[in-house]
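Listed next as structure tokens is one chain, alone, in the form predicted alone.
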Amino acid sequence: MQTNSKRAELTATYDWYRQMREAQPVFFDPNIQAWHIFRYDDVLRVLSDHATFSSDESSFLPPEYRNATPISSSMLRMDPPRHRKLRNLVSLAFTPRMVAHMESRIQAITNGLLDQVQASGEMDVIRDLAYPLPITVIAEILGVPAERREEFKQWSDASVGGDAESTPEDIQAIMQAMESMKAYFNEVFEERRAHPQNDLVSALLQAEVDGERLSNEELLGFCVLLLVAGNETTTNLIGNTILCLDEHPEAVERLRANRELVPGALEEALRYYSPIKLTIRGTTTETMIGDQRIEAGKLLFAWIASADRDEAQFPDASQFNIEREPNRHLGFGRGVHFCLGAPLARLEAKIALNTMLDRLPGSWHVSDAPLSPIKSSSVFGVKQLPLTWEK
């Protein structure tokens, strides 16, 4: 069990949260000229209330900053009702119904990944399993090879690094990264138009929204938010959960007794260590966040990871409850931007959980060895994650 010395890095920006939610819940940051949102029933609101806290990064960035990379022409950077009419294009190959048909696909590859560290009695949990499981799923639904999962791991680092403490070199090595991506998938584009095949790449380029073919930005868009973003949070997802499970490992036991008790305890690590930090939203108008009078035109950071240790919402929100009832978290965001990948994530953590618990038997120990957090301002987990058991 890794003691809270071993923590410290990881877990200082709850503290931080907990002290804003107490003393500034609403800040202006004049550095960055942005508002911080931190408590629960805000962040909800901005979340929810589209007409007035926009997603589209021209109703509140510079233009110097929209469109730093693929993300920004996805839906997740639009508002309706061409935010739906894109989302609708893909919803399909998401629904609960289309997703249960994967299920035996999930486990086979889930069992194939831990075939090859099992008798080991150790493994790096991200870069076994809770890395390789949502990627090559995902690649499988979008018709591109598997194989180089490493470079998508690159893309999908470089998607959503940077932080305060970004070097020139960081910055630069990101950007590389993206012409990298953009190149390797304007290449796909090109050869499924020549060789359409069933799959979701061929399906876009085939869609029409209001009788037009979607650009390439928007394509780009699509298929780095659903290769590269959406992984990240199943990945950082299936690594905070052990996380907690290590905080806790009696909750190991109480699980591996009862099953039933599995969709709860992934609940709650959404909630306890949110995979996303925060989003970022633009006011359309002129309003009031608590006591605040925000004009409009101005950027917000909504603070889902802060949001979800919220006391008002959450009794005991400190604490780690793997069946706590009941539990509105946030953690796949709110109103019309809902994760649509919900559904997969929950399928993907509750298979790997489950196998987890089926095949790695006793007690799980995460390495005294500090971890190192992801370098993100809007991702939360880590790099990697060495657990043992017992063999």
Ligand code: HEM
Given for the second form:
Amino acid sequence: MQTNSKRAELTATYDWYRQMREAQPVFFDPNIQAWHIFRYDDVLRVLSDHATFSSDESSFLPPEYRNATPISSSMLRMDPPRHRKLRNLVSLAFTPRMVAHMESRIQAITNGLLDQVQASGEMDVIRDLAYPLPITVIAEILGVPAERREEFKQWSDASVGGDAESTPEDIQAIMQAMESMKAYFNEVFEERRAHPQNDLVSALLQAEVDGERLSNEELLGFCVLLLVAGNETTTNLIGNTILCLDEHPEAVERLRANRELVPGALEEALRYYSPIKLTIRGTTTETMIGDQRIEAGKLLFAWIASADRDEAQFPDASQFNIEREPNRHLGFGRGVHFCLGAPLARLEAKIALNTMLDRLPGSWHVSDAPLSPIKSSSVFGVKQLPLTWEK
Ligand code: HEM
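Complement to the form predicted alone: the form predicted in complex with ligand HEM:
Full complex below, order starting with the chain above.
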């Protein structure tokens, strides 16, 4: 088990969230001209009321900052009614029933990945399982070759990369990655227009909304949203679950003995170390949050990771409790943008954890070296996660 000091860099933001929930739960930062929202009830309201809190960048970003990534042109950054129409196009690919059909394929990919490490008694959970599993699954759904995984990873990292400490070189590298990703998908679109196949990209190319085909920007937005959303987040759910279990080794034995506890443990990991730290919205009209008056057209940071540790909603919020009930965490968001991939993410994480419990015996031990957090203002997870078990 890691000592707190070894996790200090990783978990420092949780201390900040607690202080802010207590002292300034609705806080305006003049440097970035944005409001930060920290309490559960307030974050819930922001996510649930799309009429007051818009997802459309034009409602809160100055023109020069809009359309920075292809995700800007995706449904994630739209409001109803267009949002609903675009979401309907892909929602059929992600219903619980469709996802259940993928169970045997996800199990086969997981087995293949663990075959490569099981005998050695050690693995890097991120490199060897948590990264390759979801990227392979989403690449197969989209119909793009999983062999280009390494590039997908660079593009996907770039799409969520960048934070207050990014240098101009970091930003330059991110922009370059975005350009090669666009070029790659444009090639795929050309190829599938000429030779349609039985995959999501071909279906999207044929699809019409209000009698019109999707624009290239919208198609790219779809693919990049699914590639990034279906990838980085699930990687971090699997990795963060192992971090939680490393802090609570007794839970590993309880889970091994009673697999019915696995889904609840994953929900608790989503709450405890939420893979998505925050999401953004803009006010369409003047409104009150708590005792603060917020003008129309203001950018809001809704801190999901803070809401999910709010004592007012979760008794003993700083305890990791695999049998927490109820557990109405906001890890997958809420309202019209509730995560479309939640059934898929839950299934992938359940299969990954169950297969690890089956095949990696004895107690698990995460390396005592300090863990490096991913550099991102929106994503929470670690870059590497070396794990050993008893052979
Ligand atoms: C939306 C989290 C996995 C696809 C969201 C939102 C959150 C989230 C918080 C809402 C964002 C907002 O309201 O601004 C997660 C987490 C995941 C995960 C924590 C893994 C543990 C996936 C997967 C897919 C996916 C596997 C697809 C393959 C999407 C899409 C949206 C979305 C398309 C946008 C939905 C919309 O705008 O209507 N996700 N996600 N996610 N997620 Fe996920």
